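Presented as structure tokens, the chain that follows is alone, the form predicted alone.
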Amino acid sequence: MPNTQELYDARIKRVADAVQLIEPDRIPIVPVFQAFPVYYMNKWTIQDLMKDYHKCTEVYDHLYDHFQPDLGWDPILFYPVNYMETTGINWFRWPGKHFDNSNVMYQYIEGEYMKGDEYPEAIRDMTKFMMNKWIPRSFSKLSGLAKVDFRNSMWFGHMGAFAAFSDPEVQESFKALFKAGQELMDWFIYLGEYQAHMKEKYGIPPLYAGFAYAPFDMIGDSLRGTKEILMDMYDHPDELLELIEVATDFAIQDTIAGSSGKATPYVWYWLHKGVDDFMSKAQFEKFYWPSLRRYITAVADAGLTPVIYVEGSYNHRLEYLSEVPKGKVVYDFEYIDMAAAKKALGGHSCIMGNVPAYTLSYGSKQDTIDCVKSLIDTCAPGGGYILDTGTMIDDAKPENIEAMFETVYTYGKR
């Protein structure tokens, strides 16, 4: 029986082989669990975990006592409510505050946190825009940052900049930031401790080194909103493209700096607005793909491994996806013809996916077995395949999760 270090090393190699288009000893399994660990244990609620993240240890240990993937999540998906209360976050809803049901997942609420006529301001100085506009609009208890400006601090200009800190609203905002900073750092320390625990107790490597988004989505998700940014392709096309380039530059720098040197090299990109149904191929070619390709390529060239979590349908986007470094990128698909994905990317990029959530939640055990076998038959030959769930998993049947793992362990052996 291998010890946990041997299990850890074998899992690291198994996934790395798949990424590099080498047939591993077994098909790697890397499911994306969301609320499932909470529902599976059925002791604590999502509200309980967000109020006290230390309870996550028991919940995730229960999960890994029964299911051991080749890369695993720490409890990062259960954000702590303390810093959210401290900052007064406006675009997030969570159980216990906004929902009566204590055991439902939190929700993001898009808003127009940058106006259409503010593109020039954001392009000229993104740092100032974030401090003076986006943060005060996004966090009710940080409104005082709108009054802080260091741009003209040279020579005795600093006196005016420093005098702003006499304002009670500014002082209260910085007090909130100090408190939120400590709350977040405590959480980050806990996550690091749990990753070490995963390795020592189970031999499971962490699933991620960092997270990323398509530059178009960064602006659409957090600044403009979906409807607004899709209209901006018509109303503000040049300014949108210019801001996308600004966002891409700092995203590349921040991602490489923040993700390098971690236990695993996987940077997960969460794609949202480039799907078949949201924009035409011409719009995808102009507004979405060039910056994302540049971002993916830069991160891959830095020795990290982009894992592109392709939410939604990309059946009409496959022709573009091979325009990245060969054997260095993983595409994780939600809704797509996996045979078509294998044909388009086989021998070039590892593909990942995509056991449907509806099969795991509503299908039978045999349905799950048949689905997993079909995916392995379709995607595994020649290497370059990792089995994953099509979406983040919440209320799946435990017997179907068990069937998914067991089928990979047996049918997925080389």
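Numbering follows the first chain given and starts at 1. The structure displayed is predicted, hence computed values, not measured ones. Think of the rigid core as the biggest set of C-alphas that the two forms share within 1.5 Å after superposition. Compared with the form predicted together with the partner chain:
- With the core held fixed between the two forms, Tyr234 has its Cα displaced by under 2 Å.
- Positional change of Met154 between the two forms reaches 2 Å or more at the C-alpha, relative to the superposed core.
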Given for the second form:
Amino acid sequence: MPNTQELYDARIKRVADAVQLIEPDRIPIVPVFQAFPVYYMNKWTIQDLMKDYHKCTEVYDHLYDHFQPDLGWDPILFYPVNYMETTGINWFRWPGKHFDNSNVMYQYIEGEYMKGDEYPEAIRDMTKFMMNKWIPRSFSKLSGLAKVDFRNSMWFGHMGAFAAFSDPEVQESFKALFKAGQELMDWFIYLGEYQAHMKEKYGIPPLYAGFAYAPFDMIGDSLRGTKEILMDMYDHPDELLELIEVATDFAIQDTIAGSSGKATPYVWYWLHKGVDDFMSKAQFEKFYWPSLRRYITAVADAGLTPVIYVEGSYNHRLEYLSEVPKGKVVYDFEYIDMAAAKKALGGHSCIMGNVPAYTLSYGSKQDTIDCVKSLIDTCAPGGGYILDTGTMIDDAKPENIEAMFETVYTYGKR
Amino acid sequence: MILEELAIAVETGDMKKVQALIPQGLADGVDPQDLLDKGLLAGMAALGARFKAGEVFVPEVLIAARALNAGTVLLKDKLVAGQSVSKGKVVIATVSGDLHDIGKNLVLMMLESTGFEVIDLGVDVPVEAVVEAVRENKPDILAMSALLTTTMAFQKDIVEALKVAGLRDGLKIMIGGAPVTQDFCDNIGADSYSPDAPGAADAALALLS
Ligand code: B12
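With the form predicted alone in hand, show me what the form predicted together with the partner chain looks like.
Now the full complex is given, and it begins with the chain already shown.
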């Protein structure tokens, strides 16, 4: 029986081999679990975990007692309610506050936090726009930031600019920020401790060094909303492109600074709005891909490994995906023909995916085994494959998750 | 001529053009019903066909829908009730706990442009509210959308609740959404599944034929 350090090293190598297109000792398995660990243990609710993240230790230990993936989630998906309340975040609904059911996942809801006619403002001075408009609109307890403008402190103006801090609304907002900052830091420390624990007790390396988004999605998800940004391609095409460039520049800096030197090199990019249905190839080529490619390439060149988590169907995008550094990027697919993906990316980039959520939640054990075997048959030859579920896993049948792991452990061996 | 222009304006999502053409048409004495059917809806139907063929995508449908809505607003008081010939009445909803509405809205647009009258209950619609809406509106078809594995089970609950309420007979039920499959449709006792919006319109026609 290897000790946990040996297991840890073997797992790191197994995944790294797959990324570098070397056939590993067995197919790595890295499922993206969302609420599943909570439902599986069935002791605490999602509300409980969001209220007291220390309870996550028990829930994730229970998960890893039964399943040992090659990279593992720490409990980062269970956002602490205290910081959300402190800032008054408007982006989410969560159990206990908005839902009576205490055991449903919190949910992201879109808002138009930047109006269509505000592109020029955001392009000219992103920081000012974020501070005076976007933050107050996004966080109800930070409304006072609307009144702060440091640009006015130049020369004699400092008197007026700093006097804004006498305003009770401004003071309340900054107090809230101090408090939220501490709450977040305490949580980050907890997550770091859980990662160390995961390594020590199970020999499982952490899944991520950081998280990233396609620049188009940063604007679509957080500033404009899905429908709005899709129409912006017609209503504000040049401004949209310009703001994407601004966002790409700071995203690259931020990701490289924030994700380097961690235990694993994996930076997960969550892609939303470039899927087949959402735009034509011409639109993808113009609005979505160039900035994303630049972002992926810069991060890969900095020695990190982008893992591109493609939410939705990407059958018509495959031809573009090899335009990134070879053997340094992973594509994790949800709805795609994996044989076509293998054909397009084999020998170039590692692919990952895609046991359907439907099979795991509603299929039989045998359906799951068949699906995993067929994925391995299709994707494993020649290396460059990691097994994952198609979507984030919430209410899957435990026996199917078991079958998925077992099949990878046995059938996935070289 | 103006009807053709109007149709093209909708098809290309040119809202300003639509807003100019409708008053012009009304002033010229064109029948408001024609402006709607042969202008606005004809444009949407043409776009629907191109969407089905994979020539246009969601953004084009969104701007066309925006143009269409701008036009129907201007026609609202002018139309005589009951003059439209509808292919059937549909109630549509995204089920409880689910806020994804883009797919549902596409289905809605395709149904409308195919000639169905559609009542939209919106998103996050509780089981009882769907049952109530069926009781009240007596639709030919109930269409439900679910994008999450955790919410698709509500489609089943709704089918069951409709049975209990004695409303299942004579009602056709269509379901869809990314995780939904034909298999699931068969299992829960719904009548039809379709993987995309144009398919949904075809399926609706088939259900009522
Ligand atoms: C855009 C998107 C969002 C947007 C939604 C914006 C909006 N106004 O709808 C935002 C960012 C808000 C969002 C939020 C969330 N999302 Co989301 N989202 C997506 C994404 C990327 C695309 C969905 C979409 O609009 N596709 C385009 C449309 C056109 O396709 P469609 O909806 O499938 O519809 C077509 C067909 O299915 C069919 N159809 C649809 N309805 C019907 C109905 C009938 C009757 C018929 C016949 C046909 C039919 O026709 C349509 C047109 O062709 C999907 C990925 C995916 N694979 O679907 C994830 C996805 C659905 N989301 C997911 C999750 C987890 C969430 C969140 C819970 C995340 C969070 N923790 O906050 C929240 C939940 C919000 C909520 N309560 O619903 C997961 C679900 C995983 C699971 N286990 O089920 C997915 C699959 C992403 C993933 N890979 O993990 N999401």
